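Below you'll find only one chain, the form predicted alone, shown as C-alpha cells.
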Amino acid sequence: MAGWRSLLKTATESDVRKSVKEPEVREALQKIFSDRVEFDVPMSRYTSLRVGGPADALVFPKDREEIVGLLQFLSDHRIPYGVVGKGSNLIVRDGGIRGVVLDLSEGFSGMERDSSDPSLVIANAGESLPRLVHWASDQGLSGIESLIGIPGMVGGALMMNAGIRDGEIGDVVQSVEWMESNGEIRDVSKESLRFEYRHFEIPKGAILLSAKLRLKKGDPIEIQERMKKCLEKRHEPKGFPSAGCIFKNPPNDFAGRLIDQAGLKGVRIRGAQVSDVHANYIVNVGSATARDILSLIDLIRERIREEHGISLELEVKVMGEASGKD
C-alpha cells in the first residue's frame, strides 16, 4: 500500500482538484493498472442498451487494496468516481462520464459454500448472476432460480433487488460486505439492510464486494425445473440491445400493461424504440443515442401521466453528462 500512495502522490503533489483529462493523472493511473486501464472509453462498449458517451477513464481493480489506494487517490483530488458492472440496467448519457469508472469484473468475481455452513453462499460483487444461479443450482442450493434470465452481475442485482414476483435476491440475503468511500470495509448484516422494490440503500461512494446468501437444500433437478419455467415466463424481446425494463411498476399495476394500453408500443424516436414484444422494454433499432432513448422515456411518462395521472419510476439507473447537442 505504501508503495501505491506514494507513486500516486508524486504525480499529484498537492491536494487541489484535478481532472483525469491531465497527464500527470493518466501517468499515475497508467503506471498503477498499467493494461487494466483504459482512457476515453465509449461506454457504448459497456451497456447492453449500446449507448453512452466516453468515461475519462475505465479502471479494472485486481484486489482490495487497489481499490483502497484509488479511492484515496481521487477523494485527495477530489476525481469523482462511479461503479458499473455489466451495463444491462444503465443508461450512459451522450456525453460521458467525468472521473473514473471502476469495472469489478476481473478482480472480484467468484463464488463459493461457507466453510462453517454449507447452506450460506458468499458470492462476490463483480460474478456474474445468470452464472451464481446456475453454479448454485448444481450445488443443489434453492432461493435464488427465480433470478434466472437476470443478466448482470450480483453487485448490480443487489442495487437494484433484483428479482420478479416470485422473489427477489433480497430475500436470501444473510450481510452484505462493501468498502466505504474512505477505505474502510464493513460486513453488515440483514437486520441492518433496507432493501425495497428494486433498490438497496448503501452509504454514498461505497462499493459492494460481496453478499452472503442463505439458500436452502434442494434436488438440482427439481431446481432446474422451475428454472425452465421461469424462463418460459418471460416475454423478452430478441434481437435488438435493451436494458431490461425501463419503469418500475406503479403499486397494483404494471408499466408494460399501462404502456401498452396507451398506444405506444412500436412507437419511435430515431434509433429508439418501445418493443412489440414487451412494452416496458426500450430497445436499440439502430444507432440510437442515449439522448433517442431519453426523449423516448419523457415521451412515455408524460402520457402515462396524462391518461392515468401515474408518474412512472425509472427502474434502470441514469448515468453521465447531456453533450453539447443536447
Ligand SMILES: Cc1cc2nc3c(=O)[nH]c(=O)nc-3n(C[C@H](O)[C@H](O)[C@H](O)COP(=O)(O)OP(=O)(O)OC[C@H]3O[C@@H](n4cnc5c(N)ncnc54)[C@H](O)[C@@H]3O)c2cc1C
The other form holds:
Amino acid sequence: MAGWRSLLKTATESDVRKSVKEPEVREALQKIFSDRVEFDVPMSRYTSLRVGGPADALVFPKDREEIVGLLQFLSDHRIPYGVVGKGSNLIVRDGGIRGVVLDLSEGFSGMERDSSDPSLVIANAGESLPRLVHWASDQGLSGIESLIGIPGMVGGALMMNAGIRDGEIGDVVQSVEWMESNGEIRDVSKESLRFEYRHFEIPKGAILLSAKLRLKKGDPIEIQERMKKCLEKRHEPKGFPSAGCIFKNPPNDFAGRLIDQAGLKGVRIRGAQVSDVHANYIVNVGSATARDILSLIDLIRERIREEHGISLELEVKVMGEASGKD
Ligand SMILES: Cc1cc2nc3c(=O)[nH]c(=O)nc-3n(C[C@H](O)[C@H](O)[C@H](O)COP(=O)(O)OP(=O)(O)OC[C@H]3O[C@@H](n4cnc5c(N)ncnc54)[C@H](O)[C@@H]3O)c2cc1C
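The form predicted alone done, now the form predicted in complex with the ligand:
To see the whole picture, the full complex is given below, headed by that same chain.
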C-alpha cells in the first residue's frame, strides 16, 4: 500500500468529493496502476451486447493489496466504483459510468485443486467460466459441466448464480471469499450464503475474489459427453451480440414463451431487436445504443403486463447514466 500513502494524505487534507475527471485524481490512478488503467473507456468494448458509454476509469488490479488501497483512496475522495466481469449480462447506459470500474481479469485469474482435498476447486473471480468448465472436465471433476456455453467470468457467474434448469453454480459452492468496501476480506461458507434464481446476495460494494467449489470425481469422457449434450440443448441466437436472457422467468412460466405469444419476436427499435430465434434475447442487429435496448425492454414489459398482468423482472444488470439525449 506504500504507493497510496502520499495520495491518501492529500485526500484526507482536502476531504472533498472528487471526480475521476479531475487531473489530480487521474494522475494518482495513473501513478499506481500505470498501464493497468484506462480513462474514458467506451464500455461497448467490454459488454457482449456491444453498447455502453464511457467509464471514467477502468482499472485492472494485480492483487488484493492494490484493491484495498484503491478502495481506501476512492472512499477518501468519495468516488463511486463498480465491478465488471466479462460484461455478458450487462447493459451499460449510453452516458457511461462515473467513477472507477474494476476488472479482475488480469490479476485474479486462475484455478487449482485444494492440496488437502482434491475434489475441492479454488476458482478466482477473474477466471473465465468456460475455461474453468473445460479445466474441471480435463481434471476428471464433475459438477459444473452444465455451465458449458455460458460466457463470463467466475465472479460474474457467482453474482448471477449462472446456470440452466439442470444446475446453477451456487449448487456446488462450498465457500465464497469477498472484499467488503472497507477492505476487509470475508471467507463465508455455504451455510451462510444465499444463492437464489439468478441472484446472489453479498454486502453492498463487496467485490468477489474467489470461490471454493465442491466437485465430484468423474470419468472425463462421460463428463465431456454430458457437456456435448448440454451444448446441443442450448437454443440461442447466433451471429449477433446479445446478453443472454433479458428477463427472469416468472414462476411456472417462461419469459420467452410470453414474449413469443405476444407476437413480439422480430420487433425492432432502431438497432435492437427481439430475437426471432429465442424471444427472451434482445440482439444488437446494427449499431444499437443502450437507449434502443432499454426502450425495447420497456415495450416488452408493457405488452406482457397488459396481456398477462405479469411484471417481467430483469435478469440483466443495468449500470451507468443515461446520455443527455435520453
Ligand atoms: C450468448 C449468451 C448466453 C448466455 N447464457 C446464459 C445461461 O445459459 N445461463 C445464465 O445463467 N446466464 C447466461 N448468460 C448470461 C451471462 O453469461 C451470465 O450471467 C454470466 O455469469 C455473467 O458473467 P460476467 O462475468 O459476464 O458478468 P457481468 O455481466 O460482467 O456482471 C454481472 C453482474 O455481476 C457483477 N460482478 C461481476 N464480477 C463481480 C465481482 N468480482 N464482484 C462483484 N460483482 C461482480 C457485475 O457488477 C454485474 O452486476 C448468457 C449470456 C450470453 C451473452
